[in-house]
Every structure is written in C-alpha cells, then in structure tokens.
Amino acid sequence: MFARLVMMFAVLLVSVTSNVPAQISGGGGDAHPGLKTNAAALRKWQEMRFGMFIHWGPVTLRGTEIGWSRGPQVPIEEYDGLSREFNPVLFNAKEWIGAAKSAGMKYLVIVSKHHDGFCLWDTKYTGYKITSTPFHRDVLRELSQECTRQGIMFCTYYSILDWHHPDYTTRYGGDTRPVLESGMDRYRSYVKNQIRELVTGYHSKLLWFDGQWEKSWTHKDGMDLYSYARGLSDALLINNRVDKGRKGPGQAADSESYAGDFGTPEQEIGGLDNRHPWESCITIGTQWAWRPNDTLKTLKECIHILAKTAGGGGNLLFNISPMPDGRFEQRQIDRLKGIGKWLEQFGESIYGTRGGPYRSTPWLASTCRGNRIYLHLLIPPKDQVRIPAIPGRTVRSARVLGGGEIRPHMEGESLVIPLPSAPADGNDTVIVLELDGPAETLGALDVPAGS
C-alpha cells in the first residue's frame, strides 16, 4: 500500500511539474559546456527580487554622467584630475546600507570601476583609486563589512572597458593616446587581478559586468573571464554582459553559446519570462550618477516599476546616486522609505514570487506563489475587475491584501472581482486569489486591452 501511494505521488508530481517550462541554464558558454549557473545561488538571488544599484565617484563634483561625460562634457584632463579633490567626508556605510534595508532591498550592487577607470577600493594594481584621494578610506571594504552586519548581499559592478587604462585598446571622447602603445594581453591580466581582489578579498557574491560591446572585448574573452571568476567562487553569479550575448530582457535565443547567468534590460522592464533569469536596472532619477536638481520618479512610479518587474518574473536593481560629500539626498531617502513602507504591508506579493500568470498591462501586474495569484491593481477600477478566467483552476477564496474578504464570480469566460469602495493602498492595491491548484504551472494569460 505504501509503495502504491509513493507511485501515485510520483505520477502526480510529474503531471504537475511537467507543465512548468524548465528554466534555461546559463553558464560558461560554448567554450565551457559543463560549467552551468549555480542553480541554488540563482534561486536565492531571484527570491530577493529587489536590490540597490549605486553609481558614484569623483565625477559627482561636476554633476555629469559617470564615464560617458569624460571628454564630451568634461575635458579628459579635468575629468581624470577630479580624484585629486574628491573628499566625501560624510560617507557613512552604515547609513547607506540602512537606507537599502529601509526600502526593503535585499542586495547591493556598487560600481567598483566604471568606464572612466576610477576604482572605489584599495586595489593593488593602479593608483587611480579611492585611497589615493584626499578621502583615503576604502569605500568597498566598509560597504562589504556593513552588508555582512546588516544582512544584505554584497555585489559589485565592474566595467570591462577602461578608457583611462594605458593598455586598453579602445579610446573614447577625444583621447589622443595611440592605440598601438596599448596591449590587451596586459589589460586582461589587469582585469583578472582586480576581479580576484573583489571576489576573494571583498567577498562579492555577484559580478555585474558592463562595457562588453566594444571591439576590444571578444566572445572568447567573455567566456574566459566567466570561467576564471567561477573558479574563484562556484556560487558566484555573473550577468550576461561579461560576454557578447546580451539581447533584450532575457539571454539571447542561443544563450548557452554565450557566458552569463542572467539578462540585463536597462531602463526598461522586461516582459513576462520565467524561463530566462533577468534583472531590470532602472534609475531613481534621469541619470546614473548624481546631478543637482535631478527629476526623481514619484513613489507611485517606483512601486509600479517594482510590481511590473516582479510581474514579468525579473528582479529590480534600482539605482541611487549619492552626492559628492558622500550622503544620499534626503528626497531619495524619503522615496526609499516610502517603497519600504509599501513592502512592509504588501511584500509577500513581491519576494519569492514568479511572474504572471497574467501579462502586465498599464493597469495590472500579477505575481504568483504556490496556489496564490497576486493581482496588482496599478490603476484600480471603480467597482470591479474583469479578467480572463484561470484555465483548469477554481478560485476558492479571495481577499484584498491588507483588507477584507471579497467574493469573485464567473460571467461567461471572465472572472469578475468586486472591489471595496476604498482601496487598501492608493499606489497599488493587491488582490490575493487562492486557487485549488498551483498557480506557477499556468501558462501566460493575456488580458484584453478593453478589460
């Protein structure tokens, strides 16, 4: 009898899980077919759903964009000399990580080196670094230690290209140094030496590469660097910009030919895709680095971006830009606290969920976990919601998250959900549907435009 029950359970398990498309595995590309993404590390990171991105450096003294303004907006000699006057005396790692926690963020990605080549840690391989400025302190060391104390996953961004380094073979923005005097063999060694410092010395759990588009960096280079970094820590996660395979919200269609563990849409929200791991990076303002009087997104916009990103099955890496003195602007802190307050009440609809099953619309996003579907009403109707019926499932109960029970009913092929007269939240009211079976095994459902 026991053996028969085990067999029946196994058949049931197969019948349920077989409806769930397998997540496409990334890894080391066609040069390393046996080196696949660490599944446990990826799953843990995906369940976090929300992280803080930070672009910061001497360029904040001018208020222009990091890296890209070197040459076109700020003369190269002046840009490179800003480090000699950079002295952010009000930098406080505890306050930075505390701000991330107050927002409900679970991990931090700090720009260790952008395209301008300036390093925010005490690297042994260049003098162009934070400890050579009047400030002298090792910013990355303090942030890494504070992340450990406050339970935040510490991660680093690293630009593969480096317009400041003498051996990098691409020049940009009016730089007149001859390419013939450079050497990519020496530069690749420089990159690996610095990556080893970040992973083994600063305990970076994720490497967020950028700058892979220039001709100086090849597909072979990307696969080689991925393999090298994973050799330092097998649980390390690495984005798809280590290689040439970046194509939109997910990995490229032939993603296993390229190195990388997840896709990286920038300043846009990926579509519904639970098979290809991805993360949208989006700014709180209009540029990545700080500038005075930048226009910030409203609290409602921030919450909608988070809900739609989770609704697509992705993580949100939300960029904050500290000021030249090392502080976060108070208005950015206030915005982060507002997101955190919303997550305190509605976080179960974001953390640890999968995207869908309904594709996002301008007024709706949806996430799911187990037998639950969370409907995010971004523009709530006045009295009811009408959405396509859930195929093969019955809604056993429904409630407003943070509110009371409601009673949906079927009208033809539509599920009609009555709404309370007062929304539970003016930014995003969340409806919880309890089903009689798993929500995560459902395919993608489209909501007609006229709904």
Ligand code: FHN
Second form
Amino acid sequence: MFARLVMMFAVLLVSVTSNVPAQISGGGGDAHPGLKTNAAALRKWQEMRFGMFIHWGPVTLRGTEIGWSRGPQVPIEEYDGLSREFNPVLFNAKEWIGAAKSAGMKYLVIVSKHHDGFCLWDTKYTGYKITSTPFHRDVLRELSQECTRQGIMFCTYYSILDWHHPDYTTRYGGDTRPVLESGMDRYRSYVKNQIRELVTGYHSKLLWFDGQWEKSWTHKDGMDLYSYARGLSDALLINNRVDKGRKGPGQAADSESYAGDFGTPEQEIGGLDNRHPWESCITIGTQWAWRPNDTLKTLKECIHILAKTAGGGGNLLFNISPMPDGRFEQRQIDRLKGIGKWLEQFGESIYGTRGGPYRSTPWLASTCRGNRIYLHLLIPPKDQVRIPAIPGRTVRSARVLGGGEIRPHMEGESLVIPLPSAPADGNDTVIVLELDGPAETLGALDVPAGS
Ligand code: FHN
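Output the form predicted in complex with the ligand next; the form predicted on its own has already been displayed.
Below: every chain and molecule of the assembly, starting with the one above.
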C-alpha cells in the first residue's frame, strides 16, 4: 500500500510540476501494485506510432479466417490437417521486413499462435508447429533475426485461448472432445513455457495477447502472466488483453486493477487520449488472415487512418495478410509503399508526436510536438480553414508541410488559415502552426461541425 501511495504521489507531482498530463501507467494490476509499465520502453514504442500486424498460418490454404473458421467453415479435422500441406516455399523474411520498412513501419507484431493453436516457431512444447510442416523452417527465428538486421522492433501476438490444445477448457466449432477442468493448470504452464521461449529465445520486445475473454482465463491468471512475463524482461511491453480489463473501444490500462500497459481498440480509431497509452489494430482488407480477392482499403483510407490514430495520441498496428505460398500480394506491397512515400514527406507530423489538441473530425486530425501543431486536412478545403483559436497561444508562423508559408489571421474567436489553391498532397494536406509556447500542454479543442 505504501508503495502505491508513493507512486500515486509521484504521478501527481509529475502532472503538477510539468503541467503535461502524466500518463496513466499500466502494470501488473491489483496483485502487483508496485509493478508499473516500463516508462522508457513505452515512450520509445509510442514514438514509433506505426507497426505491421501479420496473421498467417496453414488456414491460408483455405482463405478463411484464422481460428474462427476451424469448425464452422472448415471441419476441425480438415483444418488441423492443413499443417501437413503447409509449405510456403516463397516465404522470405527479408522481403517481409523490407515491405514493413517501405511503409514507414517501425515494429512488427507477428501471430506466433492464434486461437487454432498452430505455432509459427520451433517450440519445444508441442508438435503442432511450423517446423513439423513440409516447410520445416523456423519462421519466427528468421523474422526475429531479420528485424534485428533491419532495425525493426520484433513483437509477438499470442492467443491465450487455444481451441486446439486438449487442456484448454473452452471448446469451439463443434469440438466434442471431453474437457478436464484440471487441464487449465497444465495449460497455464504450457503458456508460460511458450512465453519464456518467445521472450528469451526469440527476443520478442512486446507481447500482444489476445483471446482473454473466455471463462477459462481469469483476472488472477492475467495478473500472474503479466508479472511472469515482466520477470523475464523488465523492458517488455504487454497489452491489456493479457487480463480481463479490456472493456471496449479505447479501453486502455487506465483501470489499475487490471494488468496491461496499453489499450487495444480494434477495427476502429481510439478517441483523443494522451494519458492512457493505446494502439488501434486495423486490417488492410476485410479479414485478419489472407482472403482471396479481398477488398483492400484505398491509399487515402490508409493515410487517413494513420493520421487520425496519431491524432488521437495512439499507435496504429496495420494488418497485412500473407498468402499460402509465403508472399505478400503485390497490391498490398504497393499499398505499403504508397503509405511509406507519404510518410517520407510528412512523417514528422506522425512519428514522435502526441495527439491533438484538436479532436479529430471527418475532415481534420491534429498532432503536436513541442511548440508545433500539425493540422491534417483530410478533405482538401477550397480556399481556407476556420478553426477555434488556440487558448493562451499565438501563432507565430505557419506553412504547408512540403509547401510554402501561409498567413493565418484571427476573426473573432476563430483562427482562419488561407490555403494555396493546389494542396501539397491530395490524401492529406498538412499545415504546420508554430506557436509561442508548448502545444503538448494544451487541453483538447473541439472543432464545431461545419468549420
Ligand atoms: O479473434 C481475434 C481475431 O482473429 C484477431 O486476431 C483480432 C486482432 O486483434 N483479435 C481477436 C478479435 O478481437
């Protein structure tokens, strides 16, 4: 209790003295009040802003959704038998990580084991793994080494629920195997053994847990697993799906009762929140695993998602779905290159920024750093932009990022920003406002509809 009081005082002190709202740090939950998020690791990851998510496995041979299609769409025996066929001979770790870098992505979260229980690394604890397929190669080992070579942070997704493992006590998809309640003790050991392999043997720097929602997994299990994993590496980051605290969109690790270091809104963009670390995970297509002829998001949609996620103060984990032969689709590669090209010109408005101060609207997102505000104009306005004045601040100068100077002026309580006729970029015109004081300490500003 004393430790918690000291920590609370420290958080209060930071928020009062620095005037920058202190981040609510997550950690090990009620059972471990002194075990807090590693602030340095969190800040470094937040500054990256943009990562690649990959869902991949033998299920791509059927083109259905990983995990969920085991039973309902692909009979369980057939689904599990796909590992005997899986031979992605065109897998190339250098190409995968190169594609991530071409997009301006700074970290990779690869599914190590999804709900179907198949393991993409040479784990010692099951034979249901990539090295037991005709492919034989240790995919996670190759990706981890390539991430080191190319300077990408290597992270792993791990599904707590496991509809394949006999000891896991919740069945799915018409699985008629008997359930032994005692199985969960063995299954918890299985999970810890595999997490130890991923952290100590494969150098995963962030554990992206999932599948925490079923009754087989408890709040106590979540806090225990968080504490166990941090014991393996203090700099490890762990999302809020390790425990039962994720209540919905944007739910970050703000309820210190639950374990986890950041929130995980899914297929949506979290609201403006610079105090609770969060990351939106969103698919480039309509499915997490590869679907033939899937509909992909346009380049403009991808850039808007990135701008609005950063505008909310969050990270974007963007999901790519490799094909059964181990390649990315060329159209996905092209989309990634398009995002990377945009970031080459406008990346300073994304990387290392905080969200706001203007809350995002359908046509506007904003990010800030130091005395700068970056206005992301998502729908190219005709000739000017009118937004609420910035309380306590004066705009010293302004320019179009990648373009020339512009001269904002005040009209009553509004800041009016005249714009050049030809926007610098049709996807997202970025305006830089240089203020006479810090932007990061400003409160959230709402932009009235119709501004
Ligand atoms: O059921 C999974 C789903 O397949 C996918 O992995 C997403 C990614 O965050 N998580 C779960 C759904 O919330």
